[in-house]
Each structure stands twice: as C-alpha cells, then as structure tokens.
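Only one chain comes next, encoded as structure tokens, the form predicted alone.
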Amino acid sequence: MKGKPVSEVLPHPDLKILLSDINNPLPQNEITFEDGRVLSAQCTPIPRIGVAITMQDITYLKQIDRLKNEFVHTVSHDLRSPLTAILGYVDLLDRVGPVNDQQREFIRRVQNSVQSITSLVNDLLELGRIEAGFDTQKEVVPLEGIVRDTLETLGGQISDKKMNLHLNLPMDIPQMRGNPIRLRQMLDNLIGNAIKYTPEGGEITIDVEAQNDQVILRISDTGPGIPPADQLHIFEKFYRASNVPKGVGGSGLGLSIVKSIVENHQGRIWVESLLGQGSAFTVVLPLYKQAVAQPA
C-alpha cells in the first residue's frame, strides 16, 4: 500500500471527507457502514509525518440516542394538548370574576411557565421533524441573503450589547441547494448564541468563503469559551456547558437543532473553543451543482 493515494487505500466516502484536505484535515467525522455500524473518527496531524486517525465504535450510543429520540417525541406530542388547555383556562380566569393584584401576578407567572414549556415542546417536535427527514424539499438559495436577513433581525440585540460585528461576506459566494427556512433557523441559532454568551462590548466575527465545491461558514465570538470536556457533548439534546453565565437561559436544544439541519443538508459542523477566549463554530455545506445536459 505504500506510495498509493489515501483515497485508494481508504475508499470509504466518510473517510475521504475526513481527509479531503490532508494539510488541514477535519478534527472528526462519523463513519457509517452499510451494516449499521457507526464509528467516531478523530484525525490528528503529526508534523513532518502525516496524520493519525483513531476510531471508536459508537453504534450502541446511536441506538440509545434513537430510542431516546422516539421517547421524547412521543411525550412531547402528548403534552401539547394539556398545555394548550391549561393556558386557555388560565387566560379565562380574569374573565369570570374580579382578581386582585396578587392573583394577577400569580396568573402571569403561570402563563410564563406554561409558555416556556410549550416553547420547549415545540422545539422538540421541530427537532423530531428535522431528524425524521420531513424537510425534503430544497431549492437553490443565496446564502449571502440569508446571512444578511439574520443580521438584520438580530441587529438590535447586537446594538443593545454594544458589540462589534465583523462580517467577511464576499458578494460572489455561489448559491447552494437547501431549505431556506431551515438554513435561516441554523443561522439564527448560531449567531443568536454568539450574541447571548458574549459579554457587552465583545466581538462577533462571521466569515463566509467558497472553497472547492463547498461553502464554509465560521461564527466566532469573544465569550467565556466552552470547557474541553463539554465540547464533546455540546451538540447533544438538553446539554449546556458547565460554565454558562448565571441568568443566561436556554433549553439546550438550539445546537441539537443546528446539527440536525446541517446534517440534513449533507454538511458538517464542529466547534473550537478556548476558555476565556471565546468559541468558533464552523459549518461546511455543499454548493449547488447545476446538472449539465448530456448530448443526445
């Protein structure tokens, strides 16, 4: 095998993606086999030698995750009706008789709590739809327009926190094929998280570039960073980093939704972070390739 290209020795497509750029390989990727086995592969460059790939069988973890997803989806679906009923009856309380100020405050707290749970349930059902592959309809979309729409929506939050935004968005970024609603949801979550976790006066950098047949989106912040032990789990449902600042809310579902959207678009996502220096989320998505008509 010595002297042969890596693509010939290791023909698996997932391994090819991992080593698509031998000088700057992806830090990790999942390798899926036809028999259902799934391996987690980590790639570590070794100066003047090459790269080392280590693999771990995570098939059982995938099976556990699938069972958990099915259970969560079932429970979430069954919760919608009673939550709607509770909120409806609470809204009617002040219509059937007078309530004092203390009672009105209690009603407000119940409404807020029910709305929070309802939002969580909706996120879970939304995640279930994405993971089930129901969003199959895709169209040719300009990523540049989606990025600018997201920034226009979140611009007020950036201004309120007196943040510095650095946007590196070339005008000639090729189009990609995807679901514009989901891609917007992905950006809302990633950029929204950068705003949420970066302290006032911090910086957010958004870099977009086309490279070969893919577009690379990188969102960096100067927030508290993510501890190394938490980075392995940050895309899991309900997982939140151990150093989340007090008062910063969240359900721990945002990044799970982002990861599912990226994978639904045949893309990849990973995080790089240093404590006290911030985090950077990188998304790699395939560009749109227009079919060339074959001569008759």
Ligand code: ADP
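Residue numbers count along the first chain shown, from 1. This one's a predicted model, so the numbers in the text were calculated from it and none came from an experiment. By rigid core we mean the largest C-alpha set that fits within 1.5 Å across both forms. First, how it differs from the form predicted together with adenosine-5'-diphosphate (ADP).
If you fit the rigid core between these two forms, you'll see the Cα of Thr84 move by 2 angstroms or more. After superposition on the rigid core, displacement of the C-alpha of Asn264 between these two forms stays below 2 Å. Comparing the forms between these two forms, the C-alpha position of Pro227 differs by less than 2 angstroms, with the core used for superposition.
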Contents of the next structure:
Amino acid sequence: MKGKPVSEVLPHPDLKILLSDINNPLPQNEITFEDGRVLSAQCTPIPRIGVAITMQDITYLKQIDRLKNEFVHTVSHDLRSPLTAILGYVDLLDRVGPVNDQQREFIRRVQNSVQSITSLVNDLLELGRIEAGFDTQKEVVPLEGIVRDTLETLGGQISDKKMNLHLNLPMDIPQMRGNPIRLRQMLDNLIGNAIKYTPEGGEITIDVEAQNDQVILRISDTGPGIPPADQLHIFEKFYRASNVPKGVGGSGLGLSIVKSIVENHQGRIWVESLLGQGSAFTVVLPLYKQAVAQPA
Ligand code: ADP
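Form predicted alone done, so how does the form predicted together with adenosine-5'-diphosphate (ADP) look?
And the full complex, kicking off with our chain again.
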C-alpha cells in the first residue's frame, strides 16, 4: 500500500470525502458503515507529515438519539388529532348558543394556547424530519430569489414594526445546490427572529456575498442581543436566552431547525452578539461547484 494514493487504499466513500482536500480536511465527520456502525472521525493536519484521523465508535449514541427521536415523533404525531378536535369544537362554541363576553375571552385564550401547542408540535415534527434527513433531494437553487421571496412574506411585519431594512444582495450570486423549501425555512426563522426580538423602529441588515466557492449570508439586527453564556446554547432544542423580552413568545426550536438545515447543506452557522446592541447570525453554505463534487 505504501506509495499509493489514499483514495485507492481507503475503500469507504465517506473517508475519501473526508480526505478529498488533504490540505484543508474537514475537521469532523460521521462515517456510516453498511453494517450500521457509525464512527466519528476527526482529522488533524500534522505539518510536513500529513493528516492524522482519529475514529470513535458512536453507534450506541446514534441508537439512543434515534430512540429519543422516534419517541418525540410518536408523541407529537399522536397529539395532533386531539389538538385539531379541541380547536374545532372551541371554534364551534359560539355558533351553538349565545356566549357572554367573559366566555368569549376564555374561548380566545383556549384558541391561543391550542395554537401555540400545535405550532410546537409541528416544529417538533419538522425537526424530526430534517434530522432524519428525509428530504435530501437537492436541486440547483437561486439563493437570491429565495431571499427576496422571504422578504416579500415578512415585509408586512417589518413595516408594522416600523423597522428599516438594509439589503445587500448582489444580482450575480452564483447558484447553489440545496432544498429550496428548507433554505426558505432557514431564512424565515433567522429573519423572523430578527423582526421578533428587535424593538419597534430598529434596523435589520441582510448581507449576501459569494466568496470563492461559498456563499455568506449575514442577518444582523439592533435588538437586545444575547448574553454570552446563552450564545453557547441557543442552537439547542427548547433553549431560550435569559433576556427574552417579556411577551415575546417562542418554543426555542427555531434555531435548532435552522442549524439542522445548515448542516444538511454542509454549511456552518454562528452568532455574534453584544448585549444591548444587537445580534448577527452568519451562515456559510457551499456553492454549486463544490456541493456536487463527488469522490473519484
Ligand atoms: P424562539 O422560539 O425562542 O424564538 P429560537 O430557537 O429561534 O427560539 O431562538 C432561541 C433563542 O435565541 C431565543 O429564545 C432568543 O433568546 C435567542 N435569539 C434568537 N434570535 C435572536 C435575535 N435576533 N435577537 C435576540 N435574541 C435572539
């Protein structure tokens, strides 16, 4: 084997991808074998020698994760029908007889609560689908169009809150390969959060730029910012920062959904934020050329 190229010696395609660019190896990757074992491989470049790969068997962690996901999926799924029934009957209440003002107020509160549980359940089901990698179909997508569509939908909320939107979106952003529905969902969540957390009259800036073989998207706002200790956790499920303004609702699932989408597109996401000054979420996604590159 000595003297042969690595790609000839290593039979596994995931390992070949891991080492496809030897000068710039991916730091970490999961390698799945046909018998179901999953190994986590970490690459460490050693100057003038090459690259060391350390592998750890994470099969049992993957199994626990799968069981947990299945449980969450089943519960969420089973909750949907009773929730729809509750909402349906509550909606009917004032049609079958007169209700007084206090009863009407109680009905409104029940409707609001059922709607928030429903959206939580839907988010959980969505997250389950994304994490399970069900929708891996990718196509060539014009990112520029997706950004514009998102802004068209959210434009009403931006003007309701009298916010200023700054958009730096060059027309010549190269295309990327991705799932348009998921990319749209990613932008909806990130821009939606910027609108939701930034007080009236604030500023939202969206910068999109292509650099080498990747596209960089940055969504910044002049909102309350995120305390440094919370920044480490906001991409975890159900996590909400300690300074969420009173009355601003949410399930803490949006950014987990965003992170899973970004990772399914082989991208990276991070946040930079200063308390009291604002937050900036940066997403880096590979452009078309790199995304379709297959190992030899
Ligand atoms: P939520 O449903 O609470 O909005 P997310 O997962 O979307 O859940 O966000 C997690 C937490 O990160 C939020 O609860 C909030 O504390 C913080 N966060 C996210 N985006 C922003 C933002 N643009 N400005 C300030 N805080 C934010």
